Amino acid sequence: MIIAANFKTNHTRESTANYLEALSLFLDAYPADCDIRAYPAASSLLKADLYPHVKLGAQNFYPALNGAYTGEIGAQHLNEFGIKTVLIGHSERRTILKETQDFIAKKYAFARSNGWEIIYCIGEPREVRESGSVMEYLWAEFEGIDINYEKLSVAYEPIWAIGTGVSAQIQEIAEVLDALKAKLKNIPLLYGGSVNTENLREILSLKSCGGALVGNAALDAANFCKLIQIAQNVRK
């Protein structure tokens, strides 16, 4: 089971270090069988080997070792920190920063060529949910994506539930994860979208759910530790 914290554009380098120290102390005292990951902002990345209980990852990267890509970070920078896991396809990259499916597929292929663990994010806007064409929309987000990559996990995050405080209904989550599982087989499936300490247990109890990608509820280290404890109690 994967429990991952996405810091988005939150936490400084100092507060990220404090967070990871607190998380590491917790995991020293209460070892977790779960795969614990944290994705800090690019300016707050720290050496991954400083935190053996936590996999540190990157929220974003440009699909190149280095080069003339102003404002971007490449594999050279991630390698310096020992980063081996990345997020790709998050709806905020798709909608706010206008990443196309073609560009997302190029990022995916680059990450795969580097052997990185990938959490690939998919999700539908509210109008698609209301139209009843959710799965058609989600499958289109796999265009150009090699689903046979052995280091792939998929995070289902309905766009209308991200950061809104309103999670999808448990039956809605179950239906989508079951449909994904039927095709994606052994690929771990995560849920994200207003995950919190009140709903995580029920979400993780779904037969097709293999973890959670958490945003706001993971920004406080103590609260993230509570989420890990919940996950431990429902570990499959």
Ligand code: PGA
Contents of the next structure:
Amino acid sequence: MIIAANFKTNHTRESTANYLEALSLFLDAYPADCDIRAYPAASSLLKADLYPHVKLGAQNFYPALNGAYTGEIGAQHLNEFGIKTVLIGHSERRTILKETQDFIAKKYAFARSNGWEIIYCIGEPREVRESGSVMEYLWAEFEGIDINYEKLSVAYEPIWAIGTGVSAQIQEIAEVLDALKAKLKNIPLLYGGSVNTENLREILSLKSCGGALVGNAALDAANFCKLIQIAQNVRK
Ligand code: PGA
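Complement to the form predicted alone: the form predicted in complex with ligand PGA:
To see the whole picture, the full complex is given below, headed by that same chain.
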């Protein structure tokens, strides 16, 4: 089971360090058999080996070791911190930062060539949900993505459920994860989109669900610890 915190553009270097200290103390006291990950902002990255119970990841990178890409960070910068897990395809990068499927596929191939763990994010906007062509839309987000990669996990995050406080209905999540599972087989499938302490247990209990990618509800370390505790108590 993967329980991942996406900090987005929140937490400074100092508050990230405080957060990870608190999380580490919790995991020392209550060891979790989940794969716990945290994705801080680029300027708040810390040495990954400082926190043995937590995998520190990058929300973003440019698909190059280094070079002339103003404002971007490359593999060299992630390597300095020992970062080996990344998010790719998050809807905020697809929509706000205008990342195309072609560019996302380049990032994916680059991450794969570096042997990084990837959480590959997909999700439909509300109008697609209403039109009923959800799976068609989601499969199009796999264009150029080699799914035969042992370090791949896929996060289904309906755009209309992200940051809204209203997650998708359990039946909607189940239908999409089951459809993904039929094709993606053993690739771990996560759900993201307004996950919180109220709905996590039911979501993780779905047979095709292998974890959660959490934004808002993971910004507070104590609340993220509660989510981890809930995950620990879900028996499959
Ligand atoms: P949210 O964000 O939990 O705040 O909806 C999830 C995400 O964007 O990964």
